[in-house]
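Next up: just one chain, as structure tokens, the form predicted alone.
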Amino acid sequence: MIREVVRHANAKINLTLDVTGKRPDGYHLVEMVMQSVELGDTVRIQKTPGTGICLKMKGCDLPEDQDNIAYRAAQALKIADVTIEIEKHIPIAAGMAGGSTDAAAVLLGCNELFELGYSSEELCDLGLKLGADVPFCILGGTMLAEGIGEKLTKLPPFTLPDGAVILLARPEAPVSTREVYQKLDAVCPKDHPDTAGMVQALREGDYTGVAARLQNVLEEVTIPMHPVIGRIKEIMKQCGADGALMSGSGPTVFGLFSSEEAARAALTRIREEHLTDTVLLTRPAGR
């Protein structure tokens, strides 16, 4: 009998992010290409009779009760007597779905551990009630997301050329996703991502085409609020990034680099300018 499951909960970045409208209930409609990366949290799930739901967070000071989306994921499955230990590696409040991917790992891990028999589609339906990014985190890989993020279409995996890497930099800039979307309504951006072109570049395995089409409409709101994001993008491009972009509503910036040497040069400059110490190398992850 299985008594423990350990899952790697991948972070995500947005290769494109467009806002196409707004529903009557206030939710924004999006069109975006989402990509899992190797950076992730470790989620360990154990059967522990008599404990109820016990959540333990390592490497951070996040709540360990119903205020944590991972805890609510276990509740959604009506699971009791389980201990969930999450070792955080994904920066918190970074625009990289750190909470959503932990919740997804709990849904997947508990489904396996307790032999609940939910299909991926059923888990995605449960996950959507927890957060719009949870269904993507359940499926992972490279996806076109539409609606409020729940309509997912699998795309060919995004791969890097030999020696290429992704550089992540997360500045200490407090970003409220709700505030960013509210302010976007007043901005009404006229320049939108070429999502169709991005999808075609992925289908053709065209790394250069992908790098050239990185775009996120939320930058028009978040960067003026936190200029450090724009400065990090500028440094990445100066150091040879083939493309750089803010992920989600921010503040994390990622750059695509054809060589690790160039990425490390950017990493050094970002730290030397004291823009952030949270600078990491990673690569795309598939499913």
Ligand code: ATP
Given for the second form:
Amino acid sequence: MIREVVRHANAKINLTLDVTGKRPDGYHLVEMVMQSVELGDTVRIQKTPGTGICLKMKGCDLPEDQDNIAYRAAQALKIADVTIEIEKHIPIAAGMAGGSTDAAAVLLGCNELFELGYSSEELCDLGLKLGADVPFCILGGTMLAEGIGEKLTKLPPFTLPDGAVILLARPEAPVSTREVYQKLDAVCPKDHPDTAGMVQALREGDYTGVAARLQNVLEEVTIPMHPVIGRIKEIMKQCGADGALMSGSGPTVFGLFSSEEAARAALTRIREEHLTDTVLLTRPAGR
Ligand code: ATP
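Structure of the form predicted in complex with this ligand, please, following the form predicted alone?
To see the whole picture, the full complex is given below, headed by that same chain.
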């Protein structure tokens, strides 16, 4: 009998993010190309008879009760007597789905450990009640997400040319996802991503085409609130990024670099200008 499951919970970036409308209940309708990256949290799940749900967060001071989405994921499965230990590496409230991916890892890990027999589709339905990004985090890889983020279409994996890397930079700019979406209604973005073109570029394995089509409508709201995001994008481009974009509602910026040397030059400049110390290299993660 297995007593423990350890899962790597991948962060995500958005290669595109568009808002196409609003549902009568106020949820925004989106169209986004999502990509898992190697950066992730480590989620260790153990059967611990008699403990109830016990959550331990390492490397951060996030709550360890119902206020943590990972705890609510275990509750959603009606699991008792489990200890979940999360080693946090994904920056928090960064636009990288850190909470959603922890919840997804708990759903997947508990399903395996307790032999619950849920299909991925059933786990996605449960996950959606916890958060719109949870279904994507359950499936991972490269996906087109529509609806409120739950209608997922698998796309060919986004791969980088040899030697290319993704640079992530997360400035200390407090961003509330809810506030950004609310403000978007007043902005009425003029420029929309070419989602169909992005999907086509992925289907053709066209890295340059992907880099040229990175676009996120939420930048129009978040960058004026936090100009540091715009400055980081500028530095990445000056240092030779093939493309740079804010992920989700921000504030994390990612850059696609053909060479690690160029990415490291951008990393050094971002630190030297004291824009943030949270700068790291990663790569796309497939499923
Ligand atoms: P998204 O990209 O899905 O909008 P995000 O990356 O912007 O998400 P998260 O890191 O998921 O944001 O955090 C959003 C809020 O959720 C945080 O302010 C935090 O207090 C809360 N939270 C609850 N549980 C977790 C968790 N396990 N990991 C991170 N944040 C959590």
